[in-house]
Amino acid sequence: MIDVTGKVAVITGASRGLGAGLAERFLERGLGVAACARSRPEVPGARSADRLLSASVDVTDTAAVAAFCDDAIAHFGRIDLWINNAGLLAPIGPLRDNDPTEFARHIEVNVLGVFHGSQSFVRHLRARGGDGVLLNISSGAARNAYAGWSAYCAAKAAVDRMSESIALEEADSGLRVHAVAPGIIDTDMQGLIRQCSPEQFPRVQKFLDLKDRGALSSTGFVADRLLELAFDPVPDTPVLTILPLERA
């Protein structure tokens, strides 16, 4: 494995699921981690307060995200990697049945939250100079439509296009950008998907079968692949990146 000791990463949506797994694994690998979520993340394995900054942040609040970025810089001195991971799956079900307020909240978190995090990190990078990596967590749903996931598909497609635009805009700044589809990971979100009825989500059986076959990736596996992408990249890796599946 590459040595990432001393690198600093910000992770949004780090109180559970993939974000919590990333924070825990990054600390194990020797990174400094600034972890935030609406509920302040409690990260296992944080043996030193010097290497963990944890805070309650609503990613839809531009001032709150900017303030957390400033706090991370004050705590660690710099940020090398920013991961926009915070996201919602609901509302699930046909668009005709979706609650407009819930749909709007989904877009605020999954799209506007990525905007806020990306803007804060880009401004930091421009101010300090040097290289940095922005990873926006996307999904295969950005490329392939699913009945019952109109909000999720729309939001992740927006994240992909936003990431491509940022990469073009910041080509001269030392920033590398990827919208990453991390695969199907064994998290609480997957549990929520498997609880859906076929009327809500017609493809639910696919996800039940994947669980039964033990075909889900672990958060630790994804964390290591993201660190490789960030700090030991293969040349000419595209902005839209699909991680390999974990081998059993």
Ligand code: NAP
The other form holds:
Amino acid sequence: MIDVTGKVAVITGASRGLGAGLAERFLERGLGVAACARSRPEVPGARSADRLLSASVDVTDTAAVAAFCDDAIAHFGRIDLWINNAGLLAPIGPLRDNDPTEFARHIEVNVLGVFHGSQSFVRHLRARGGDGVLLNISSGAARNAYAGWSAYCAAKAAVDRMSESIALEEADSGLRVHAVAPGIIDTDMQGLIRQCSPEQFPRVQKFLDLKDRGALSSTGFVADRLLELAFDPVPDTPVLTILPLERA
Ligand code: NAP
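The form predicted in complex with the named molecule is what I want next, because the block you gave corresponds to the form predicted alone; please supply it.
Every chain and every other molecule in the complex is listed next, the one we just looked at coming first.
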């Protein structure tokens, strides 16, 4: 495993699920971690307050994300890796039944939230010079349509295109960008999927079967794959990437 001691990562959506697992594993691997979500993340394993900065931030709030970036730079001196992970799945069900306010909120979190994080990090890299890695957590739903997930598919497809555009815009800088489909991970979001009726989400049985077979990835496994992608990548890894399943 590569040595990532002393690298600094920002993780949004780190109060539970994948983001919380990333924060915990990154601390174990010796990184400094700036973790945020609407509920302030409490990350086990932060032996030293110096290595964890934790705050309540709603990623839809432009000023709050920019201020968190500034706080992370003030605390750690620099940011090497920014992971836009915060996201939600609802509204679930046919678009004809979706509530427009809920649909708009979804786009605000899953697309505008990624815009906010990406902008803050790119501006930091432009100001300090040098290398940095932006990982935007996407989904297989960006690349394949799922009935019942129109908001989620649309938003994650937008994250893919946004990531590719940023990569082009920042090609003359030290930034590397990936939109990462992280696999199927054992989190609350998967629990929400399994609770759907077939009318809401016709492919629900596939996700029930995967859980029964114990086929979901752990957050620790995904964390290690993301650190490899960030700091020891296979040459010419494309902007749009897919992580393997832990128990494929
Ligand atoms: P999760 O268990 O539901 O956790 C979502 C996280 O996002 C929470 O920490 C939540 O914290 C935060 N969040 C939600 N809205 C926010 C907002 N407005 N501002 C700041 N933080 C917010 O979901 P997950 O499964 O860990 O998913 C993490 C990411 O992976 C998402 O982008 C998801 O689309 C993606 N993904 C997951 C899977 C999977 O199998 N789980 C597969 C593919 C992609 P608060 O509620 O405290 O704000």
